[in-house]
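Shown next as structure tokens: one chain only, the form predicted alone.
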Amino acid sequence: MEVSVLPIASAHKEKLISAGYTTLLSIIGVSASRLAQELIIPHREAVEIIKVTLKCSRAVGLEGTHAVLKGSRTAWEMLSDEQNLKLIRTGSEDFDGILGGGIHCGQVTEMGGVPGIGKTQLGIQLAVNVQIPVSYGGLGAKAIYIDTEGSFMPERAYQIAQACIMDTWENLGFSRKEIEDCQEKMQPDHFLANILYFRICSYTEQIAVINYLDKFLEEHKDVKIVIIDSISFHFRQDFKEMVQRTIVLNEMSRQLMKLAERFAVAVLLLNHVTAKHTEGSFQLTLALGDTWSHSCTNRVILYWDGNDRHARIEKSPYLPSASAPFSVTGKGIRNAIAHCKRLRMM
């Protein structure tokens, strides 16, 4: 049942809907303190909203405990679902190794690092790799690329697609007839046509697109990865009110988690680094603060070690802490190349 039926002030209804509480069930089980914080209202008003919600829920047979029990799942079902989730390879076997085989569908993965480390290259590579046909070890799916900075390069995507196609033929050793049979799909222009691109110019556009993704994915069930490059750009540039920013980011992360689980898509969030003052010194950390660090399933830090690029698992509920080298080559993301020169950022 929709929040609009609640006998509460219209201002409170608007705040509930803006914060993502669109149904009675979405409010049931939320603490009054959390509701007060997210809606920026006094604690007593949050308590009253919860009381009214529970009363209305009982009237229509949607009591909290009943709703929770009705939607329960066994741990065995959850494990089976996780084991059946698909993986998207990065292009580097070493990188895939620390990820448990690749980027996991059904999860939100955040990857961040300094400028020039290869974040956008990685995003483009995954938007290409997800399209490799199932019979060749891919998912045969499409990608959504949400570009907040204008860093996506179609020319680079074309190069990476060309290299991906050549590697697929060479590594799997197909006959000439097999190559001819799927010649149409294994073309760079076909790969680029399956990258659905959104250019975002403000945080309000970013929020609007993420709100729209639920409907979009419902209509495009062949999409298996959503890439946001980067998640933090407009929120660092345009947002001045930190409390409100935290509320909006929390709702955004919750929506992305729901999308990943509901549609079994991989959500990749590319992020920047920022300096954090800790115990008298400055350290580099991913942008958007400590609260945001809990907004994803897996968190990966990309960093330089001398002239070599490395990826390190910083946070994951099931992956052990580990690191692996990788390279950004003309072909895209690949295993580390010895003595690879580090380009200086001007």
Given for the second form:
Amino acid sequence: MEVSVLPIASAHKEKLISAGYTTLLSIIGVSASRLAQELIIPHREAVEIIKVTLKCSRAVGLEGTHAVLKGSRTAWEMLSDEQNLKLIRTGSEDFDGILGGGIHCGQVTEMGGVPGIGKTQLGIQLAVNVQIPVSYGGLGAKAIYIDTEGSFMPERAYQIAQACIMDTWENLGFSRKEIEDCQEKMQPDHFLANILYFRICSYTEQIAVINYLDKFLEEHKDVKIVIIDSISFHFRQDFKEMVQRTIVLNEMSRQLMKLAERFAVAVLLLNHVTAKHTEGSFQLTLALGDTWSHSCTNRVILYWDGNDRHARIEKSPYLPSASAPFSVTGKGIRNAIAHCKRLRMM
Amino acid sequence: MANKLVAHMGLAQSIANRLAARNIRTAKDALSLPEFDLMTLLGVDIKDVKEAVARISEVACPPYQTALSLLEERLMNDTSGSRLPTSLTGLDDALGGGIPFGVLTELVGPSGIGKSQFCLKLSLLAALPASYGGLDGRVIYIDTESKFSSRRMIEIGRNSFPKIFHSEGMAQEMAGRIIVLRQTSLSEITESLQQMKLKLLQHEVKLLVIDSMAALISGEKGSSSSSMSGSHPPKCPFSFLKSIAEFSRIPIVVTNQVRGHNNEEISRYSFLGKDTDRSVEKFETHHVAALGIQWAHAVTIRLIFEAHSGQKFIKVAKSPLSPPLAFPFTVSSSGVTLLSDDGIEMIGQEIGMIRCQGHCILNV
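Next up, the form predicted together with its partner chain in place of the form predicted alone?
Complete assembly follows, chain above in first position.
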């Protein structure tokens, strides 16, 4: 970009060129007072030249607030992006409440709990909920389900899809025309056809599939959630060396965060629990160790409290630490049965 | 997929040669290294490494299918309904027809409660001709504690299915379909299972029973309790068993023992705090499964056998399909029988507890 294109006095242009300022970039990089000295012009005019140069270069995309550094964004831009991000509801309003409305697209969320607490159920429920058509308040998108344990049951997915369709219709009070419009979409078969299922049998395959998702999501832009059930199964048994495991896991989590951001998909990782020795006693904690615990944006622990299942935000950059009861019913994830307002802030 | 050779993946020749020279032969070798390490090791640009990793990943990644095609495929392949009925009506209903194919089902409970009896009955059911509601297949019964009793099995058969077992030669044929393996070390069993993998499909084996898994693993590890709780996972053949179940589409039933609950042991999270109220008392009065939490994550269905208030119960403690129900049962000459086909719905955590008679008498 040459100085000659600048809309400034030709006398100034000549001075600029003779002083060695031939490109716009060279002008941007200098202070107004220095420029005034060098060109022997009033300070006011030097300021004007720099202003004009900045304006021009922004227009041609050389420099500007949008790209102070390549790929960076201002907090304000990020805020509006975040507000546009879609949410996937869990099926329980209380649970959604502590999550700030549901699972966020564009973020990595990890959920863990003891066997039988309902991790797989939650995974299936979200794979179904992401598909609720836009006209019914959903995302109308597809889901990828990466099953490392073989615990995904299509029969159960069918049940949950059925219940989800019934509830959606009931809650919204629909007109007859709308039903006909969505008749085809609102079938359990259609819901199942939109769950793309990968069965993984070793950690190598797990890494491979996560790497491959980069390309796969490029081809399947309508996928809005990636569920990995569970992230830890193969990693907890196939490794002899913990150092090696940590390295591989780090690489994987980096990749997952990149995917979440790049394609604005929600990434849900389901994790096991393990016993950890701290302060002289054994306590439950999510598996895969401390390094791993840094790698997800949100971390939710599912646990029993008395006779209710509860979910608790363990780590999140913006959500307050809170817990809420939920239940696993024949229909899927729902509010706790004996529902009373006991959402408590901690 | 993990052992696919890098050389056959259509990589650029130059990079394929470099990989071969560094002894990176399989997808597993290549993907276990971070991109940066790979770059230094191979001495090529990060761009080339990225391309190569993307290509290797694409090839090593198994193909996807939709949940719908998965469901249809299962409905098509499993002509026998994809379940092994237990002949206990209430339990069958709760489990959606019986023990499902393709996953691990665990029976856990104190000794002498009837786990092995239940396994014997299941073996018979899998061996019975289809016309009698069986699967008409072979059964592999891995008996790690030398508890298998053919006499008892025939007795259960005679009492449960008198028609078959009183006809000429049928008892022999039924019993002949059940192959008992008496091996006590994990490596032996893994080896025989590995050899069996193909045969399982060829010989129409319809059920694999391991009684008991706990004896197998605790024997192997010298049973230190910390190894049980999963901090140093014993080399359990979880994924191996799971893959057998899945690829042969057979049910695998394993039994697990209980051990006394140690108060130091933990089933609480740090944020719940030290719990000094009622639950401590409750926690003291029950048992926990001998294999730790890692194992519990691996099984798809967990049935708990327990005794309290002078009654024995089977509880559906973990299942992706069933509500938490408990069924009172008794062990009779025809094996395990339910006293009532209507399950008692359990609330909350109670479903996961393993109570045993002595303690609970005190408790009641």
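Keep in mind it's a predicted model, so treat the numbers as computed, not measured. The term rigid core refers to the most C-alpha atoms you can superpose between the two forms while keeping them within 1.5 Å. Residue numbers count along the first chain shown, from 1.
- In a rigid-core overlay of the protein, residue 42 has its C-alpha displaced by at least 2 Å between the two forms.
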